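Heads up, the chain below is alone and in the form predicted on its own; it's given as structure tokens.
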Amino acid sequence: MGLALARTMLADGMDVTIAGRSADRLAAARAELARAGHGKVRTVPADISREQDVANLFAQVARVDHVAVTAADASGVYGRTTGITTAAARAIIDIKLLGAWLVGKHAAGRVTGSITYTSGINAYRPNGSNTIVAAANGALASLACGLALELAPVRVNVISPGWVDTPLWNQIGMDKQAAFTDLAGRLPARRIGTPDDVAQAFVSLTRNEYITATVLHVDGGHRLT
């Protein structure tokens, strides 16, 4: 979904930065972008769970109009409460929600439009196999409250995906094709989401200078099934 938003974003002539925590996928990322439109890609190695990642990374900028946060980690954390490890839950709690904070709060002064962060489906939908993420997800609209207070005029916004075909499926461990199928049958949509759908809501909440601590749902309905 961040490489779609940035993709979008260079298309429209804007220069992108991203990060992550793998030297091989921004290189990989950074070559593809390079492609995909007049403005300029730059990347950062960083770990949105380390602090002192976080703040190098906003230290090299004076001034951004606005951060989007994409990041994400599925390893261990699907199943049962009973089966999931202390360090599991931790890192996706360090990830999505620590995280999360630590953007918001060495972005202050430096931001100057939006800060949009991601949730999901399973804030809304737990299905008794997603707990800790349902938790992680369902707190960064709290989250996003109390930063948009905090930094006003900056608008603090979450973008609640639905189920959206992107590689994080891997990690799951599913038959993806096959729940893909049965879930498009049933949404309101019928189909599943993709990360171009994403992405074009993260650009309307950078454009529409008056919504603010306001989750906005990408999910094809998901929450009426």
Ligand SMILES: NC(=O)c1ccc[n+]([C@@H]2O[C@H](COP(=O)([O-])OP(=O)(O)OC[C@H]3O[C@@H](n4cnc5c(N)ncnc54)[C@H](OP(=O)(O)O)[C@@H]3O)[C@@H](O)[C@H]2O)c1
Second form
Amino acid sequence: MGLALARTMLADGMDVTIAGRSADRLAAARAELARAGHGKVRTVPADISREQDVANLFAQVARVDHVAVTAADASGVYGRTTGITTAAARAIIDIKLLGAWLVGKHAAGRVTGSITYTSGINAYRPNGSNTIVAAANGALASLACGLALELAPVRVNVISPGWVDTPLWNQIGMDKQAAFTDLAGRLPARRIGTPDDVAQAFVSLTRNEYITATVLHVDGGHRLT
Ligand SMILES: NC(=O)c1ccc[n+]([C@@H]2O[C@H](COP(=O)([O-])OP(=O)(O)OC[C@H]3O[C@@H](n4cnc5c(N)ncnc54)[C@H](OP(=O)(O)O)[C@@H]3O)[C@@H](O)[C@H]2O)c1
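Alongside the form predicted on its own that was just displayed, please also present the structure of the form predicted in complex with this ligand.
Below, the chain from earlier opens the complete complex, with every other chain and molecule after it.
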């Protein structure tokens, strides 16, 4: 999703900085994005769960228009609660919730337009096999409300995607194709989401200056199934 958003922003002529833990994956993303548009691409290796990394990321810029957070590592956190290690539960909270908070903390004073976090359908439709991820995702709505007050007039929102076909699914350990076919038939949208569906939603939140402290559901109606 982050890559699709970067591609869209570059095609609109914006300069984009992308961050992630792996220098190799960043280099591959940079090579792909170099062909995407007119803006400049910068890559910064950073682990969102490490305060020093997040601080360094923002220390490199005096001003940034918009920040989007899409980081997640779902390894070891899908399954019944009794089978999840406490270390894995802490790790997902460190990435999704504390990482998001660290971004708010270190973007403060530098970001001028908006911050958008990424939650997920499991916060609104937990299914008994993703409880700790659902809790971390759900907490982002409260984080956004608090930061929307603290950082105003910077706007702080959350996008909650439904199921989107991305590499994240390799970490979940489900039969992806069977799950997608089953869900697509039941969704009001009649298909699984694409990274571009979510990228377009991010862009709309950067543009609409009257949306703040809001969760935007980009889930094809998944909450109604
Ligand atoms: N795909 C879905 O169906 C779905 C549904 C609902 C919600 N979501 C949410 O949507 C967001 C985007 O997911 P996606 O599907 O695009 O996942 P993805 O393809 O696996 O991408 C996740 C990105 O996060 C980076 N990352 C992981 N841990 C990180 C860390 N500690 N610090 C910095 N970067 C980190 C990864 O890069 P490195 O590994 O190189 O760091 C990767 O680029 C996530 O928040 C996810 O929970 C996804």
